[in-house]
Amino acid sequence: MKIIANFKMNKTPLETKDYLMNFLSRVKECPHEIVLCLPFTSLFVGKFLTEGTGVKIGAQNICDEDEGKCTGEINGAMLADAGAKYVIIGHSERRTKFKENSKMINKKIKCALKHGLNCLLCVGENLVERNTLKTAEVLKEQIEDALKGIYENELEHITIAYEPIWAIGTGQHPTAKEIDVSANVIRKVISNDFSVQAGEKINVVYGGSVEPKNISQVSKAKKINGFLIGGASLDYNNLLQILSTLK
């Protein structure tokens, strides 16, 4: 099962470092993959953290471009070589307040798979999609447009994130039930669009206020294979906590 933490912008290289410094010593047994996707700034005191545990780094944010006039970027060699197996591609936030079209998002796809890095792509409807009933044709839309000119092998190195707007930092999440519904909703698109097989094995994660007190009733779902955690994992304790309802 894949675990992964969004700390967004939050927690400086030092508050990085106290947090690592006591979160690894009690995660080493853990039999869940661990993500820490924090910000640019804390990436190389993550890699050195966790150099020789099973706990991987991720980032939040790619560059669509590889080199060039992009001032204020960060693109995939820089990513990898400061410690990222992982970015966060398509998030909520990123589409609304800073306007990532699904141009965009395709293209730092393409740029995060070139230079090695597993791609955490994030998809989901709002809160009028929902009520409207257009949640799978949102999630179809997104999925395919993201996906444009992505080859099936790809796909492993690509997991899927259901993240209803609606459920991000508000308290509120969907039953299992409905999570399964736009699980399969996402396999069901990825075994057209690829293959039977590809929409099988395909990783797919629910994110949405996933917290300690909800866990339990969120991870009935089966037709996913982990979480993305955002607020939630700023204190690892709460982490500790979700890891352990999880064993």
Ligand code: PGA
The other form holds:
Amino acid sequence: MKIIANFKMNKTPLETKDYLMNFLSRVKECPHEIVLCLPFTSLFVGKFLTEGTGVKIGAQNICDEDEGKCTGEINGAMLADAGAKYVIIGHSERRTKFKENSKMINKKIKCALKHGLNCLLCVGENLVERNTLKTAEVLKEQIEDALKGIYENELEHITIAYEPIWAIGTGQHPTAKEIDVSANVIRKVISNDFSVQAGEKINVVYGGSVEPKNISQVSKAKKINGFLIGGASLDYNNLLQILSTLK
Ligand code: PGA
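Since the structure above is the form predicted on its own, I would like to see how the form predicted in complex with 2-phosphoglycolic acid (PGA) looks, so please show that one next.
Now the full complex is given, and it begins with the chain already shown.
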């Protein structure tokens, strides 16, 4: 399974170092692929400390341009050089707070792939869309917009994170059955737009209030390949607990 932590805007480089010093020695035998998506400023310390451990680091954003006058932005080459193997793209917090639109998200995916980064494309419905039974429609639109111009052989570098907005940081989460329904929608979109095989092979993870106390419940979902964990990952003990439940 892919177990991905999203630290969001948390932890200084020193705090990241402390976290990693405690965490890394405890996951040596872990059978899962662990990815820690750190703030930009912690990437380098992350790269340095995770070298040779099997734990990968990722970023939480990427510029949609490779060069030019982009004050304050970080491009794909910089992320790769700083040690990122993954990058989160299209997180709902970026779509809403930072006004990222589908065109930008599509460009970001292309920039990430160009620099050898694996993409974690976040998609998911808000509460109104859920209540009006629009989830499938929303997922289809978000995926198709994000993957315009992407070739089937590039999909192995793309993981789709199903993150219902109403479940992020709220303590609420869909049932395992509901997660599977959405994962099936995602696979169907990929299978229609690329191939049946691509739909089966694409990595889909679930994110939204995954915590030690609900991991055994949400991990009953059978159509996903892992989890994207925000708040709970900030304490390494919680992440370790989640990992041990998944063993
Ligand atoms: P959460 O965040 O686990 O705190 O709900 C998940 C995310 O935003 O990726």
